[in-house]
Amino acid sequence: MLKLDSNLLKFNLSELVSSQEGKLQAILQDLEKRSTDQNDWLGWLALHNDSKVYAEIQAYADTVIKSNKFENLIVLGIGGSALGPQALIQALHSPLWNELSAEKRKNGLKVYFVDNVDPDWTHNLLNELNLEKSLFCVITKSGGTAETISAFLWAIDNLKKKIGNNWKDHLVLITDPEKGTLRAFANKENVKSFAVPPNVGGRFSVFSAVGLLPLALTGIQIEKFRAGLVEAYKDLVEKKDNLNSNIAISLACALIEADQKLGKKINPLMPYSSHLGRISDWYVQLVAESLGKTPQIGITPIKAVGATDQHSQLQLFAEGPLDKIIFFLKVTEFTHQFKVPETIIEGFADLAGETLNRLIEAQQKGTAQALAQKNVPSLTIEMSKINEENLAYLLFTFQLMTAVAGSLYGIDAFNQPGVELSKKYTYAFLGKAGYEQYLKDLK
């Protein structure tokens, strides 16, 4: 489903993978074994097996859409609870999705994300939407994320005022199956909810209800994602005999080699598709929180979108510090052909009759070659077309790449102590009980 072109790297990737084949096979075996351990964080590797969950999510979403009761889906979540569904929805829907008529959306819900605590933005969004036609999807694995719960408390208060006794019908929750304040609330109030498996961390949760429920509520048939995941698992985890054909392994090895041997510690992911722009945001969190664990090692991922960022960041990539390895993401078959018409503007006759399809392909190839001339290594991931199966395969590839890179680095790719410390100091500044010592430490 994906192809990899690594010709513009400054090392032979195939030889690199082959030289470590035994070690890499052992890493895959270890990850696969740990995926069933409820006390480990590898549950995302096995999400494709849970066809029952996919069916339950799809059935609920179909019922909501057919009821014609709701027009808006308001997703309350932050970090991994928002970036995954945002990436998938942007990839598969029109950029004007929320402006389309119900008929054109086939009654799939418009979708809005509250993924920050900016008071002005949050106020403007929540107060402009018709709550009587809105369904709130509240996502927090721990059940106690302050940013998300703050907006949720606003939703409860205003739904009670405007909806009355049926306010709970406007809620669906995604959280831990047993622990946390949100799970306790769901059980007590009998609010519809879905679970994030205990052994699936936030940034690896895109193929749980976290990513799938918002997508299904916009009308996407999520079983197609499971088909892509099944294929990815077979190709990238189960097959261990020819690791040179394993894109996740190749990407992980390229990152480590570029970092440790070439000093390339900055990793832009640059999709040549606006629909895939949010994939870069999701990728940045995945890699940054997973591999950024020590001052001595690690990759700093950054977002770029082609051809847009050829006009903003490319100068830095080409002639700035030689500390980057670029991952290009290329779509070979766009859904539409966009032909440039004849022109009366002098000097642009060469564009007449050309297509944006060929233009964006030429720009990606041209940028990669220009960077190679400047000693900037890159590789290109080719996706045939943007659809559910290919997206599932791509995101799973990046997840496995990150896990393998963590093993090669010798670090825990699944914890996030730096994030947790920030949360503790935030609670201390807010005066929350139990965090007094952190404030004393600061003083």
Second form
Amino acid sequence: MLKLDSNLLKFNLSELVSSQEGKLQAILQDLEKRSTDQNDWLGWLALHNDSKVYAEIQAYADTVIKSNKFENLIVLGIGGSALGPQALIQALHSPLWNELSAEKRKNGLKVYFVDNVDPDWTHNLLNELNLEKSLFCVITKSGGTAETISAFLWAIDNLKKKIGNNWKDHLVLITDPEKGTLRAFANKENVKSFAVPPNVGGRFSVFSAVGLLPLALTGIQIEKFRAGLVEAYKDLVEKKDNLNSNIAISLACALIEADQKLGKKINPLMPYSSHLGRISDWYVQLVAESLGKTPQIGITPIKAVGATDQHSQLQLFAEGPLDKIIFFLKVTEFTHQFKVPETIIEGFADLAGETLNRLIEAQQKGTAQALAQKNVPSLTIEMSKINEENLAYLLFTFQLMTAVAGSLYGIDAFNQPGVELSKKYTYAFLGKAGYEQYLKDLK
Ligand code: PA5
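Having seen the form predicted on its own, could you now give me the structure of the form predicted in complex with 5-phosphoarabinonic acid?
Full assembly next; the chain just shown is listed first.
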């Protein structure tokens, strides 16, 4: 479903993978074995087996859509509890989705994300939306993230005021099946909820209810993602004989080689597609939070979008410090042909009658070649079409790449102690009970 072109890497990727075949097979076997352990963090590897969960999510979403009760979906979540659904919604829906008529959306909900605590942004968004037509989807695995819970408390308060007794019908919660304050709330108040499996961490949760429910509520058939995951699992986890054809393994090896042997500490992911722009954001979190670990390990992922960033970051990539390995993401078959009209305007003959399809392809190839001439290594991941199956395959590939790279670095790719520490200091600065020690330590 994906193809990898590593010709411009400046090192032989196949040889690199082959030279470590035994070690890589052992890593794959270890990850696979851990995927069924409820106390580990590899549950995302096996989410394609959850057909029942997929069906439950789809059935709930279909009922909501058919009820015609809601127009807006407001997703409250941050980090791994927001970036996955944001990326997939941008990939699959029109940029004008929220402006389309209900008929054009086939009653799929418009979707808005609150993924920050910016007072103005939050005020402007929440106060402009008609709460009577709004469903809040609250996503937090831990059930206690301050950014998410503060918006959630606003929602409860305002729903009670505006909707009255039926306020709970405007909520759907996604959290741990047993632990955390939000789960306790869902159980006590009998609010509709879905679970994030205990062995699936935030940034690996896009194919659990975290990503699937918002997508299904906009009218996407989520079973198609599962089909993509089944393929990816077969190709990338089950098949262990020829690791050279395993794109996740190849990408992991390329990252480690670039970082540890060649001193390339920066890794832009540059999809040539505006629809895939937020995949870069999702990727940045996945790689940064998973691989950036003590003792000063990690490669810095960067968001870039082609061709837009040819007019922004490319100059730096080409002539700045030689510290980057670029991953291009290329779509070979766009849904639409966009033709540049024949023109009678003098001087524009080169573009007259061209298609944007040919233009974007030439720009990606041209950029990769220009970078190669400046000794900047790059590889190109080719995806045939932007659809549910391919997106699931792609995101799974990046997740597996990250897990394998974590094993090669010898770090735990699934924790985030640096983030947890900042959460504790935040509560300490707010003067919350139980966090006094953190301020004392500062003094
Ligand atoms: O990847 C992660 O684990 C984090 O980015 C979390 O998703 C983020 O901190 C939000 O946490 P939670 O889902 O518990 O609110």
